[in-house]
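Take a look at this single chain in structure tokens; it is the form predicted alone.
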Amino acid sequence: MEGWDPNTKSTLTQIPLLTTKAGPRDGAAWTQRLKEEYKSLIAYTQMNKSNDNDWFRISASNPEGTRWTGKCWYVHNLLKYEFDLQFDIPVTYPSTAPELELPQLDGKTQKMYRGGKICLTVHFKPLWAKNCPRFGIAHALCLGLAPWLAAEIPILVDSGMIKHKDDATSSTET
């Protein structure tokens, strides 16, 4: 952690670690893993709420929990820009991270995969695999999206790229 800003490591440091190594082929282990991804998903948004950081909303959206589905937004100008998120877990989760995706954004910026899945690879696939398997889901979305969302959506909005809903209201309206 070395390097790192003192909010992003006092953050870091509050969203609770995971201690069972198991993916979704793993039965019982994989329903601990879940509790534990659960436990610490909650203390992530309760800490951005209690800060006024509050960005995302993310749950299972199959019974199993490999599928996720929500939303995350960026301010960016005083303008909440809100996008759809969701990824699937790896059958070699946890030693492979998730692979999130906003299908919105697909296209529109070189740091995205296909299907709108974001580009991880340099900074947080190896941070990922030091700290396997103590790192889950709140920790891809604190380490991998927030800060991937903070380089690429100011870039994305003064481009043109993207617009705010209200602009691309008014658009179609005249």
The other form holds:
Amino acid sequence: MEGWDPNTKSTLTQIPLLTTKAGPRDGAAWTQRLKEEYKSLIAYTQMNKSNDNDWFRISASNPEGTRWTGKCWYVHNLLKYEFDLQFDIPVTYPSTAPELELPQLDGKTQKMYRGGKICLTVHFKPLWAKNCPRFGIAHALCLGLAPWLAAEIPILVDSGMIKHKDDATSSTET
Amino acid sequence: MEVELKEMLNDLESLKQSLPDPSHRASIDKLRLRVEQLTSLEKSGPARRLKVKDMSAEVVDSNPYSRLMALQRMGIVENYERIREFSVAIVGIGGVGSVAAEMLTRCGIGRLLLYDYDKVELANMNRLFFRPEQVNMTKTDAAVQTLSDINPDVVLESYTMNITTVQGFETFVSSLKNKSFRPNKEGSGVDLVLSCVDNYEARMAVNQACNEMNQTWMESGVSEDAVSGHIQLLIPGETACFACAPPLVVASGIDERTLKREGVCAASLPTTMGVVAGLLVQNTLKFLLNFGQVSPYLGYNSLKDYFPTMEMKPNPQCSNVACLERQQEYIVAKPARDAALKAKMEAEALLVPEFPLHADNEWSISVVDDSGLDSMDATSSDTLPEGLVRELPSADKSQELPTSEAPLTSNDDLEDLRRQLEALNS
Ligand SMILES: [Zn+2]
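For comparison with the form predicted alone, kindly provide the form predicted together with the partner chain.
Below: every chain and molecule of the assembly, starting with the one above.
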């Protein structure tokens, strides 16, 4: 766990681990995996709420549970910035992590690949590989998206690349 | 256009003849010169070359294949024209894939299948192949536009999609299986798959498809710091698959801790990408046309101009189920393979007879396996050749993280869990 801040570390250890190694093409085993994903996400969401650190909403947008959509947000200078969040479960899951996308920020930052896929730190993939198949969607959000938002949103706001939605409406009204 | 210009010249000539005043003749001559210039410009303008039926070895400046067919005359390649029978799939039409596609197109490959989901953007212009006027086109469409101009003989198929998604993967596999180009071909519809993608996820998807289909493929990659790269040949069951061991990268020799990553995802250079594309297509030509030695792994460290090579055996404990099946088939087929090899060597021994073709070249024929490559098990890391390192760790068998809760295993209802999460979300 070298290279992670203590907060991420302690949160991570509290997210329930998964056991079934199955991807979306694995039939019944995938259904089992999906149940574990839900439990892990439920526990993580509950934990965030009780710690007053609720920061995302995510749900499967197809019955197979291979496409997920939702929202995530980040508070900077007491203002809340909210973004659409989406990703697909890759065919080689959980050997490879889902590639988390924030389509509204596509093209606004260097720390992003085409299509709004966030560029993860050098620490993410090794830790994910080491912990396959125990890490799931909740772990990807905690280890991938949360540190990314914390690092990039302040820069994007301060450089004027993104505006708070109230700012945007007030400036168009006046 | 040409006809009109000619008529104009005629009109100018009759005007000149009919003019009583000779003082205007000089300016009419000037006009005539300009029309003649336009005519020659028009003649040299863009013209699409026509398809050719057979590859000719005739050395004339209008034959696009004369220099390639010369490989056959020189004895490097036995039958160059076979290239027209081959289908190659290229996954990822970026800095390496697009250049590989152009090389194969110029070589007169039979058919190319191109896969990418991205669009061309100005940030790609530090690389070869794509042009600024193609910005916003899909990479696959832009590639087809350029490649069909360069060589209309090549059959081009473009697939604009992401092969790591469930749907994209299915389309990928079925397109590889399609045999309409050469119905009597054994196995799949393609002779080789080239992976030219820039991420681990897509490589693992190519690996999955090729293991399931028993499809030989080659992997290529350029490091994120743009100064090293590699190519690798993967034959399911026979060599290590991409999941047999954590991926190898060529160490650039730069200390990771001194590498500044703030504000950037990856760097890229047209040189490194061009070199890797060249190595990849050279290996492809050797594989398809059966000449020289096909490299199982070739690394490139541009800072030291160092090229490590090696080969990797498959991992009997590979996490990929299809890989294990191919490994089993390969073991079962060993007696048949040995018999075929023996028969081939005996047949060759009969052919060598009175005067050997290269009597002065004793090292061109190797009977024993003496490739001089470091051979290793996919799993062992301590025997890695100098200059190669693992990019990722292996999955831990033991638990790395202390956890407060037991792993999740009970058999709850999926619908119920979905509702629980929705309740938390509302
Ligand atoms: Zn394998």
